[in-house]
Structure formats: C-alpha cells, structure tokens
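Okay, so here's just one chain, in structure tokens, the form predicted on its own.
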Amino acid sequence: MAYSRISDANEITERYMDSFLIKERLIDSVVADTEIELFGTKFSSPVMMPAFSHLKEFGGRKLTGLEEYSIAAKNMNILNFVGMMENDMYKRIADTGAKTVRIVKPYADNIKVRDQMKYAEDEGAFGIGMDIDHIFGNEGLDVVVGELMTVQTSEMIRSYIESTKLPFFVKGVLSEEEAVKCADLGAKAIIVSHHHGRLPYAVPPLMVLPSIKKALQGRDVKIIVDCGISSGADVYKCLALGADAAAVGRAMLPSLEEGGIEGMEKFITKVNNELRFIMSCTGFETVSQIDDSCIVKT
C-alpha cells in the first residue's frame, strides 16, 4: 500500500488517540465517582464545556447556541467556556447562571482585550483566558471575523494576569516550553490545544501532554485537554496521561443542533456515564486517583 502523507492535525491526533487501549482491573473496584474540584468549587465531572464562539439559533429556537450549551452546563454542574463574542453576547452568557470562562481573542486592539476580560470578571466569571493561539495567519497577523490580532509578549500575559483575581487560562498551549512559561507569568491553568488543526502536522494535545504534566511537576496549574474529545474513553485517556480536565468539542454540535440544552445534557451524560463505567473497570474510584497504569500504546 502506497504511503500517503497526512498534513490534517485532526486526523493526527484522531489516530494518535485510538492508538491507547485499556487495560482492565475488576476485582475490588467500586461504581466510581466522577466528581472533581477546581478552583475551591465542585463539579460533578472532568468533562467540560467547548470555547465556541458565534453559535446561532438552532432550529428556529429562541436562544442561541452558545446561551443552550451554558444552561446545560449549569444543569450539569460542569464547568463552561465560551469564546469570541462581544460584551452583549456575554452577559446573555453570565445570565444563564453557568461558571463560565471567557476566552478573550489576542486583539490588536489591547483596550478591548482588557474591556472584556473586566467586563467577564464583573459579570461573574469563573474564570478569564486567552487564545493564544489565534495570533498569527498565513498571511502573516490573524484576522478573525474582521477583526485584527497580534502578537502576545509575555509582559503583555503577566499583566492580564495581574489585573485580576480569577482564574487565568491560557489556551492553545502545545509544548512544554510554553506550558512553562504560563506558569512562570501565574497562569493557574492551561488549554493543551491546537485549535482543530490550525497548525499542519501539530503535535496531538496527547503526545505532549505527559511532558506538559512532568515539566509542571510541583507547579499549582490545571491542565485541561481539548481537540478531538468526542467520548468517554477519549476523556479516561486525558486523565491518565496526566490532564486535570477534558473539553468536548465539534461532536456536541449535532446534539446541540437538534436537542438544544435536552439534547445537549444527553451528550454530556452519555460521555461522563462511559467515562464513570471505565473508571470502575480500571480501578479508579475518584478522578484524581487516575493515572498510566492501565493504558497501552499500541
């Protein structure tokens, strides 16, 4: 059979994912318990809510996309992102009652980065964080939806950081270096992450994520993996190579599309039920007791 190359970060990290196996360990295991903490607050599981940004209404629905996936993230007590958006958008986010994380865009335009992460931390915000990885394009700086990016020094970061009291993450993370930079500028938590394939041939968020984990060994910051993320199992393998978290991603949107907040508590509890029946086959009675010991790379 003929080579064929493949530039598609996706298909990477798709096959480097179903590439782990899992082991079993059945006798005297317990019904798990998904239940984790972060931050001082308790959410009923690991599994998170996606960035997305610009979601419309589905189906003729009265809310948007964006204002479903929050309420359902609030009914499910887990914790909830959203990204690009104005200030109008987010506070329709803040009014769902979700613990939200606004991931602000590296805009060009500093005021407006520091406008909307005041505003989010005044709305309520778990937590504030930027895309990192939406600084650049191919045609040098980024444009996204007509909107100009730039480059994020790391007096810049610091200072985000610095100005406030939540929680900063920083997304798009995907090299040791960077990981501990972030931590070295008091981020409190990082999105491992290649943003569906921006980069061709980016390294998949699992292959770097053991690294990540022994290079910030002994430092106080989170670990959250997304790209890719469509199952239980998929989660179960994040935690074991050393992830606190696990965000879905592209496969809620049919869910989402045709359930709305019904179709999207579906989705979240047919994800954490799988992720709660391999804990209990594997061993693992709590989220934080998860480790290596019963994945194998083929």
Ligand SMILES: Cc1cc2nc3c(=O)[nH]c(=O)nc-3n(C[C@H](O)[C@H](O)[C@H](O)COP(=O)(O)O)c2cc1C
The other form holds:
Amino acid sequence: MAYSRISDANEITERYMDSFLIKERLIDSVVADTEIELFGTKFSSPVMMPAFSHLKEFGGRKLTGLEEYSIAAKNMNILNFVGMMENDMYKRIADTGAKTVRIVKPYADNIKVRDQMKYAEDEGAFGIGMDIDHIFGNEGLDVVVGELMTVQTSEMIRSYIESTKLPFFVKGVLSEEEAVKCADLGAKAIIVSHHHGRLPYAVPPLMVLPSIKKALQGRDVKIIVDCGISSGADVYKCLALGADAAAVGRAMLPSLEEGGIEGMEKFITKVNNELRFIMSCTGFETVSQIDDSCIVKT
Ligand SMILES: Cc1cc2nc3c(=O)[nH]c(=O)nc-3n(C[C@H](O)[C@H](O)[C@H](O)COP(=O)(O)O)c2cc1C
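Next up, the form predicted together with this ligand, please; the one we just looked at was the form predicted on its own.
Below: every chain and molecule of the assembly, starting with the one above.
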C-alpha cells in the first residue's frame, strides 16, 4: 500500500469515526426514546445545533442562516448553540425563542467578553460558554474578523463561571487534564472538539472521549462532542463512548442553505430517526442506557 500522510484532523477524525461498527441486539428490544434531560430541561434529542457564526441570509431569504437554524432548534426542541457575534445579532437569536447556549470568543477585550456573557444571561440564554480552542493562530494570538483574542487563565474562567447563574460550557476540550481543570473551575459542560480541525493532527474527539469520561467520573459535568458528526450513527457512537449529547457541524450546511428552517428540520429529523433506529436495534430504550456494549472497534 502506498504511504501517504494525512495531517488534516477532519479526515483523521472521519476515519476514526468510521472505524467503529455496530452489533445488533434485537430480542426483547423496543422502539427507543431519544428524549434527554439537561440541567432540568427536557429535549427531544441528544442531537444539538453547532455553535456557528457569520452565516448570512441564504438564497435572498429574509433571515440569516443563524436565525433559521435557531428557529428549527426551537421547533424541534433541541439545544441550540451560537458562536461569535455582536449583541444585536444575539438579540435576534434570543428572539427566536430557541434554548440557546452563547459561546463567546476569548476576546482580548475582556470587558467585551463579560458584556456578551451578561447580555446573553439577561436575554434568557440557556447557557453561556467560551471556545478556548480559538486563542492562538499561526502568528501568535489569533485575530478573528479583526478582533484580537487572548490567553484565558484559570482565574479568568473561574470568574466567568462565578459571575453567572447559567451553566457554563467550555468548548474545545481535547485532553483529560483540561477536562478535569474545567470541572475544578466549576464548568457544567465541556464540548470535546477540535473546532473543525484547527489543530494539525488533533486527536479525534472519540479517541479521547472514553478517558475524558473516566477522568470526570463522579464529577457533575456534561460531555458534548462535535466534529464530523453527520448521521445518527455518528451520534450513537459518541453516546456509546461516553458523551451525553453530540452537535452536528458543517454537514448540516447544504440542508440549511437549500431548505432554510424546513431543510434544517428535515436534516435533524433524519439524524434523530437514524439514532432511534440504531438504539432500537441495539437494545437501548433510552439515551441514558447507551453504553459501549454494542460497538466494535475495527
Ligand atoms: C461557518 C462556521 C462558523 C463557526 N463559528 C464558530 C464560533 O463562532 N464559535 C465556535 O465555538 N465555533 C465555531 N465554529 C465551529 C463549530 O462550532 C464546530 O466546532 C465545528 O464546525 C465542528 O466541526 P465539523 O463542522 O467538522 O462538524 C464554526 C464553524 C463554522 C463552519
């Protein structure tokens, strides 16, 4: 076989995802229920929207892609995420009524960080958080759309967490040590992610997930996975390896662009239906029962 190097973390992640196969367990199985509970709220599915930003109006439609997927999240009662944006855009997201987690960037302007977090809380956000995997760029600290990012210390993160009544989500955790640090700082959820391959040779989230799960045993921290999630089978594998939920990513973009709110609803329904089918075929009636007993690593 020809030797070829793959430095693209997205491709490495996809290959790792596909290296898990699923066993059946049918006798005594029932039609599964995909409902989950997160921080006292019931959601119809462990499938979540991604923390996207900068999506414009597609196809000359009135609403931005961000609002369209948020409305789909509301209609389907799944958890919504949004990323980098100013408060006026966040207001439009809040007005959709979706249960939303606002992921604030690690801006060098710390007043802006705190202002955006407080604004989200005042506007009824479900949670707030930060994508700590977007601090550095190739030339040092990253500049995102003209905005300088900066290093986030434990004290800074602790103070964001202490400043809010909302659950705090740390996005971009990819090691056991960092997961434990998040728990120690008081985070209520982590998103195991490499932010669509920002880090060359980033470990696939699923490869590090079981040891993160083990490291967080007995700690009150929810685990969400993203990167390369495009089907119910992908979501199932995340749940089987220790996640509480999984967020779709760029795989949803064609459905959003072409079909708007309805396109998104169809996409999420397809992913969730496939998840329910696999849960039913593997003998798991509820999401919380899912473990790794029916997946096989090739
Ligand atoms: C257009 C676009 C904008 C994004 N903006 C943000 C953002 O502002 N904050 C953030 O935490 N992640 C952001 N992400 C990353 C996603 O939340 C997610 O981690 C990533 O897309 C998952 O990988 P996948 O697309 O391969 O599934 C963005 C991704 C895309 C494609």
